[in-house]
Partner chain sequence: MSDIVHRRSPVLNIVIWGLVMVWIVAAGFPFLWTLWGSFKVQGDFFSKSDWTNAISGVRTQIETGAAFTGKGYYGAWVTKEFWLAALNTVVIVVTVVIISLTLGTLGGYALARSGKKYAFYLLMLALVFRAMPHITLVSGYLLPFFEWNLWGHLPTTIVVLVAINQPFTLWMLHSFFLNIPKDLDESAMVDGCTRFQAFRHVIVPVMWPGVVTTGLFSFLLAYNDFTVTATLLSQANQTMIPKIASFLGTTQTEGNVMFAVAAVVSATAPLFVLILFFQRQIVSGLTAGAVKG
Amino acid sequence: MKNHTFFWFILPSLFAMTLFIALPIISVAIQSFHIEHEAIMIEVENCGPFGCKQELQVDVEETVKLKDARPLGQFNGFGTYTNRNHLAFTEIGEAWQSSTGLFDFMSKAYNLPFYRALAFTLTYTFVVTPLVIIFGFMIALGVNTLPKAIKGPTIFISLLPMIVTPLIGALILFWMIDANGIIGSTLQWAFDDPNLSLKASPTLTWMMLMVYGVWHSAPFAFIVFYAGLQTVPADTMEAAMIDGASRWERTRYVVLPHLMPLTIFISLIQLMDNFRVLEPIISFSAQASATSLSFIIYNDLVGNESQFFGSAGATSVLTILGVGILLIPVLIRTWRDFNQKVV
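Single chain coordinates (the form predicted alone):
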């Protein structure tokens, strides 16, 4: 394909990516360097039956004029990134100096809101992502061996968790683990403890959020792997069977190498999705035990009386950087495989 032909071919995509991805990211980055204007105060004399006294009041008119003149807010530079609600440079330095060991330092850092959210986000990402790939692959192998008569209904049932809206799916599981739900009441009966609650323990809350993440995302990995299994060369499989290769050996030396590009693709999608986990936390009302970076953004924009656009912008930029760092190893692997095929 000639260069000018290729340019006109990708121009619509470039335009859409610039309009809906690049420009919003630039806008968020600019907003992250600003904070909300402070209210303009004026001193007024307030007189009552016992005399007059001077009081400070908000000058609403001047405050509105200031916001209209400078809608982005007051320039704060990297101050938002380094304050206590984000990277907390000062607090981290003090914690490092006063800590008696690594565990003590990590415990103090965990008490800071950003690092507490980062801890759950990373744990969720690195637990859910590999489990989704493993379970998706196992389900695909199992469904691929089923008779044709039941294969269709099985595929449909397997895809239900992905079809259900994430918020609804999380609420269903939340109701099931409630003390009056089927899972919660069963556990109380099994352990003979009427006070047992999955919601009361932070550890169990984390586990339930990750169980939901695997349950919701595994069908995506399954359908991708199942489609890939249909393209495995039949001649290679027959040759392996003739050579006496077992089912496990055929899977390891024939199927897995063939599906490796799909595994990388699923890893990319899951890393990006899991690092932005939000819906389960809201649906489970789990913010007391687990918060994520996306939840901090949500809370800055919706959860408070005032909207903190600068704080939300800073957390958004840090989230984008975090996703980029996570994708670097996968992208390097993809680039190496591409170069090997070209050579």
Second form
Amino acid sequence: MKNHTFFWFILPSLFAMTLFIALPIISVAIQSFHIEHEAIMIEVENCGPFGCKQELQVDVEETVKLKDARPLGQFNGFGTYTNRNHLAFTEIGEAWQSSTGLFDFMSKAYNLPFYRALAFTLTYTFVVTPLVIIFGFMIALGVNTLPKAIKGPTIFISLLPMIVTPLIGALILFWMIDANGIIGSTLQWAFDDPNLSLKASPTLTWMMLMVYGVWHSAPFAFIVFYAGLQTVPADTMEAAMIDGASRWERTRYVVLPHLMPLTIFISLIQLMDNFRVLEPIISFSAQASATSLSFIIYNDLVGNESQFFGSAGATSVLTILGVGILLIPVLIRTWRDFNQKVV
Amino acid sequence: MSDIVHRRSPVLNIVIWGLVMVWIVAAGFPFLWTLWGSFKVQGDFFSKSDWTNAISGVRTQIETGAAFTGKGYYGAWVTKEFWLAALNTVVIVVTVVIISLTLGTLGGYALARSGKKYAFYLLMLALVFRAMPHITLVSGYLLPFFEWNLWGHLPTTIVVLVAINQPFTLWMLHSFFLNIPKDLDESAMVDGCTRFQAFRHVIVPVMWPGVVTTGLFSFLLAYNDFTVTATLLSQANQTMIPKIASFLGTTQTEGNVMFAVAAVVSATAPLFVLILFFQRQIVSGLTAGAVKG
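Can I get the form predicted in complex with its partner chain as well, since the one above is the form predicted alone?
Expanding to the full complex; the earlier chain stays at the top.
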């Protein structure tokens, strides 16, 4: 295809992506170096029945004017990045100095909002992703052996947790594990503990969020693996059987290697999607025990009183760096494959 | 392969059936339960005394005189104006799908046919863009949108959703176009068509299966989106998902959680119908990207 034809075909799509994906990334970076204006104070005389006093008051009019003139706020350099709510260098340094051991240091760092969110996001990503792959594979193997007539309905039901809106899916589970909901009360009965509440304990909340994550994403891995199982080469399979390979050996040495590229594909997609976990935390109202990077940005933007663009910007930039680190192995690999193909 | 090969030991059979049964219950039961419960009163769905009340509807009998009640639905759709949110969702989703597919087919076709190095770079860039958490992008939009008075309107959200979904759409359509033989449009060009004419008259008529599948996924992306719609739309223009999220705060205190339950069931129903009719396309779409790497 000629260069200029290519250009005209891709232009609308490229334009949309530049304007709403590339530029916002730059805009986020600029925002992260700025901070909200301080309120302008004026001294006013406040006279009451007991005489007059000089008082400091916020000059609302001037503050609004300043905000309108320079909406970005004032320049703050890396100030937002290093403050307590983000990388918190001072606090981390102090914690390092005063800690008795690694565990003590970790628990101190966990009290800082950014590290708290990072801890949950990473745990969620690296626990849910492998579990999704394992469960997806097991379900695919199971469904593959079913009689044809019930395969269709099984796939239909399996698709539900994935297709349904994450916020809604998480809510449905949340209502069921409520102390008065069906799972919640069953657990209370099973453990004979009327005060057992999955919401009250941070550990149980983390577990519930991850159970949701696996429930939501396992169908995706299942469908991809299931499609892969249909294309397992019959010749190799038969050869393995003639050589006397057992069922387990065939799965291990024929099916698994055949599905390896699919596993890489699923883990790539899952890493990207799990790293941005946000909806289940909102549905579970879990912010007291678990926050994610996406959640603290969301909280800065949709806060109750005012919005903190500088703070949200700094967390966003750090999150984007995190995504970059996650993607580097994939990009290098694809790069190598492509260059081999060309040569 | 012969039947002897497929014969499994009874133990293995039981394990497999057990596993599949557990999964089916885990995947399907929550939806069934919530659908059933949405026609009860709160005292039954969140029963303090006995969870079987949610099935028999004891309190529902006492409070409304019948075993089923549509109170939750009335409250959500009429009192809380969920119909408005549903209308907004329809407007947003339909427009997003149409625009996404138009841009995506043009771009995806170009990427599939180019073969140049820069096409590969663009695909890689799209992959990086695909990985960006949406909320990081939203924090880049908000301030400019406030400044230019673009915030809160439906068209702004539509454009943003189209752009955010573009990387995915491009990848998917690109892999579908790779499946259409090159000879088709090239022979048309030998006969004197320009590239665009070849696309218009030769490729467009045969691309529909791929477009329908991609369309389903852009529908899902727009319909299921929470991040963008929750942050970029004003209260009056809210779509269903942020509306449900806002129910959570208000209904919990007012004691009408059942409004939220009814709204959740209402928002799930279209997705249910979608899978019912397009199951084959969804499955093929999920695997399209994977099988070709």
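Not measured: the values here are computed from a predicted model. Numbering follows the first chain given and starts at 1. Throughout, rigid core stands for the largest set of C-alpha atoms superposing within 1.5 Å between the two forms.
S.K.: At a 2 Å cut-off on C-alpha positions, does L72 qualify as shifted between these two forms after fitting the rigid core?
M.R.: Comparing forms between these two forms, the L72 CA shifts at least 2 Å.
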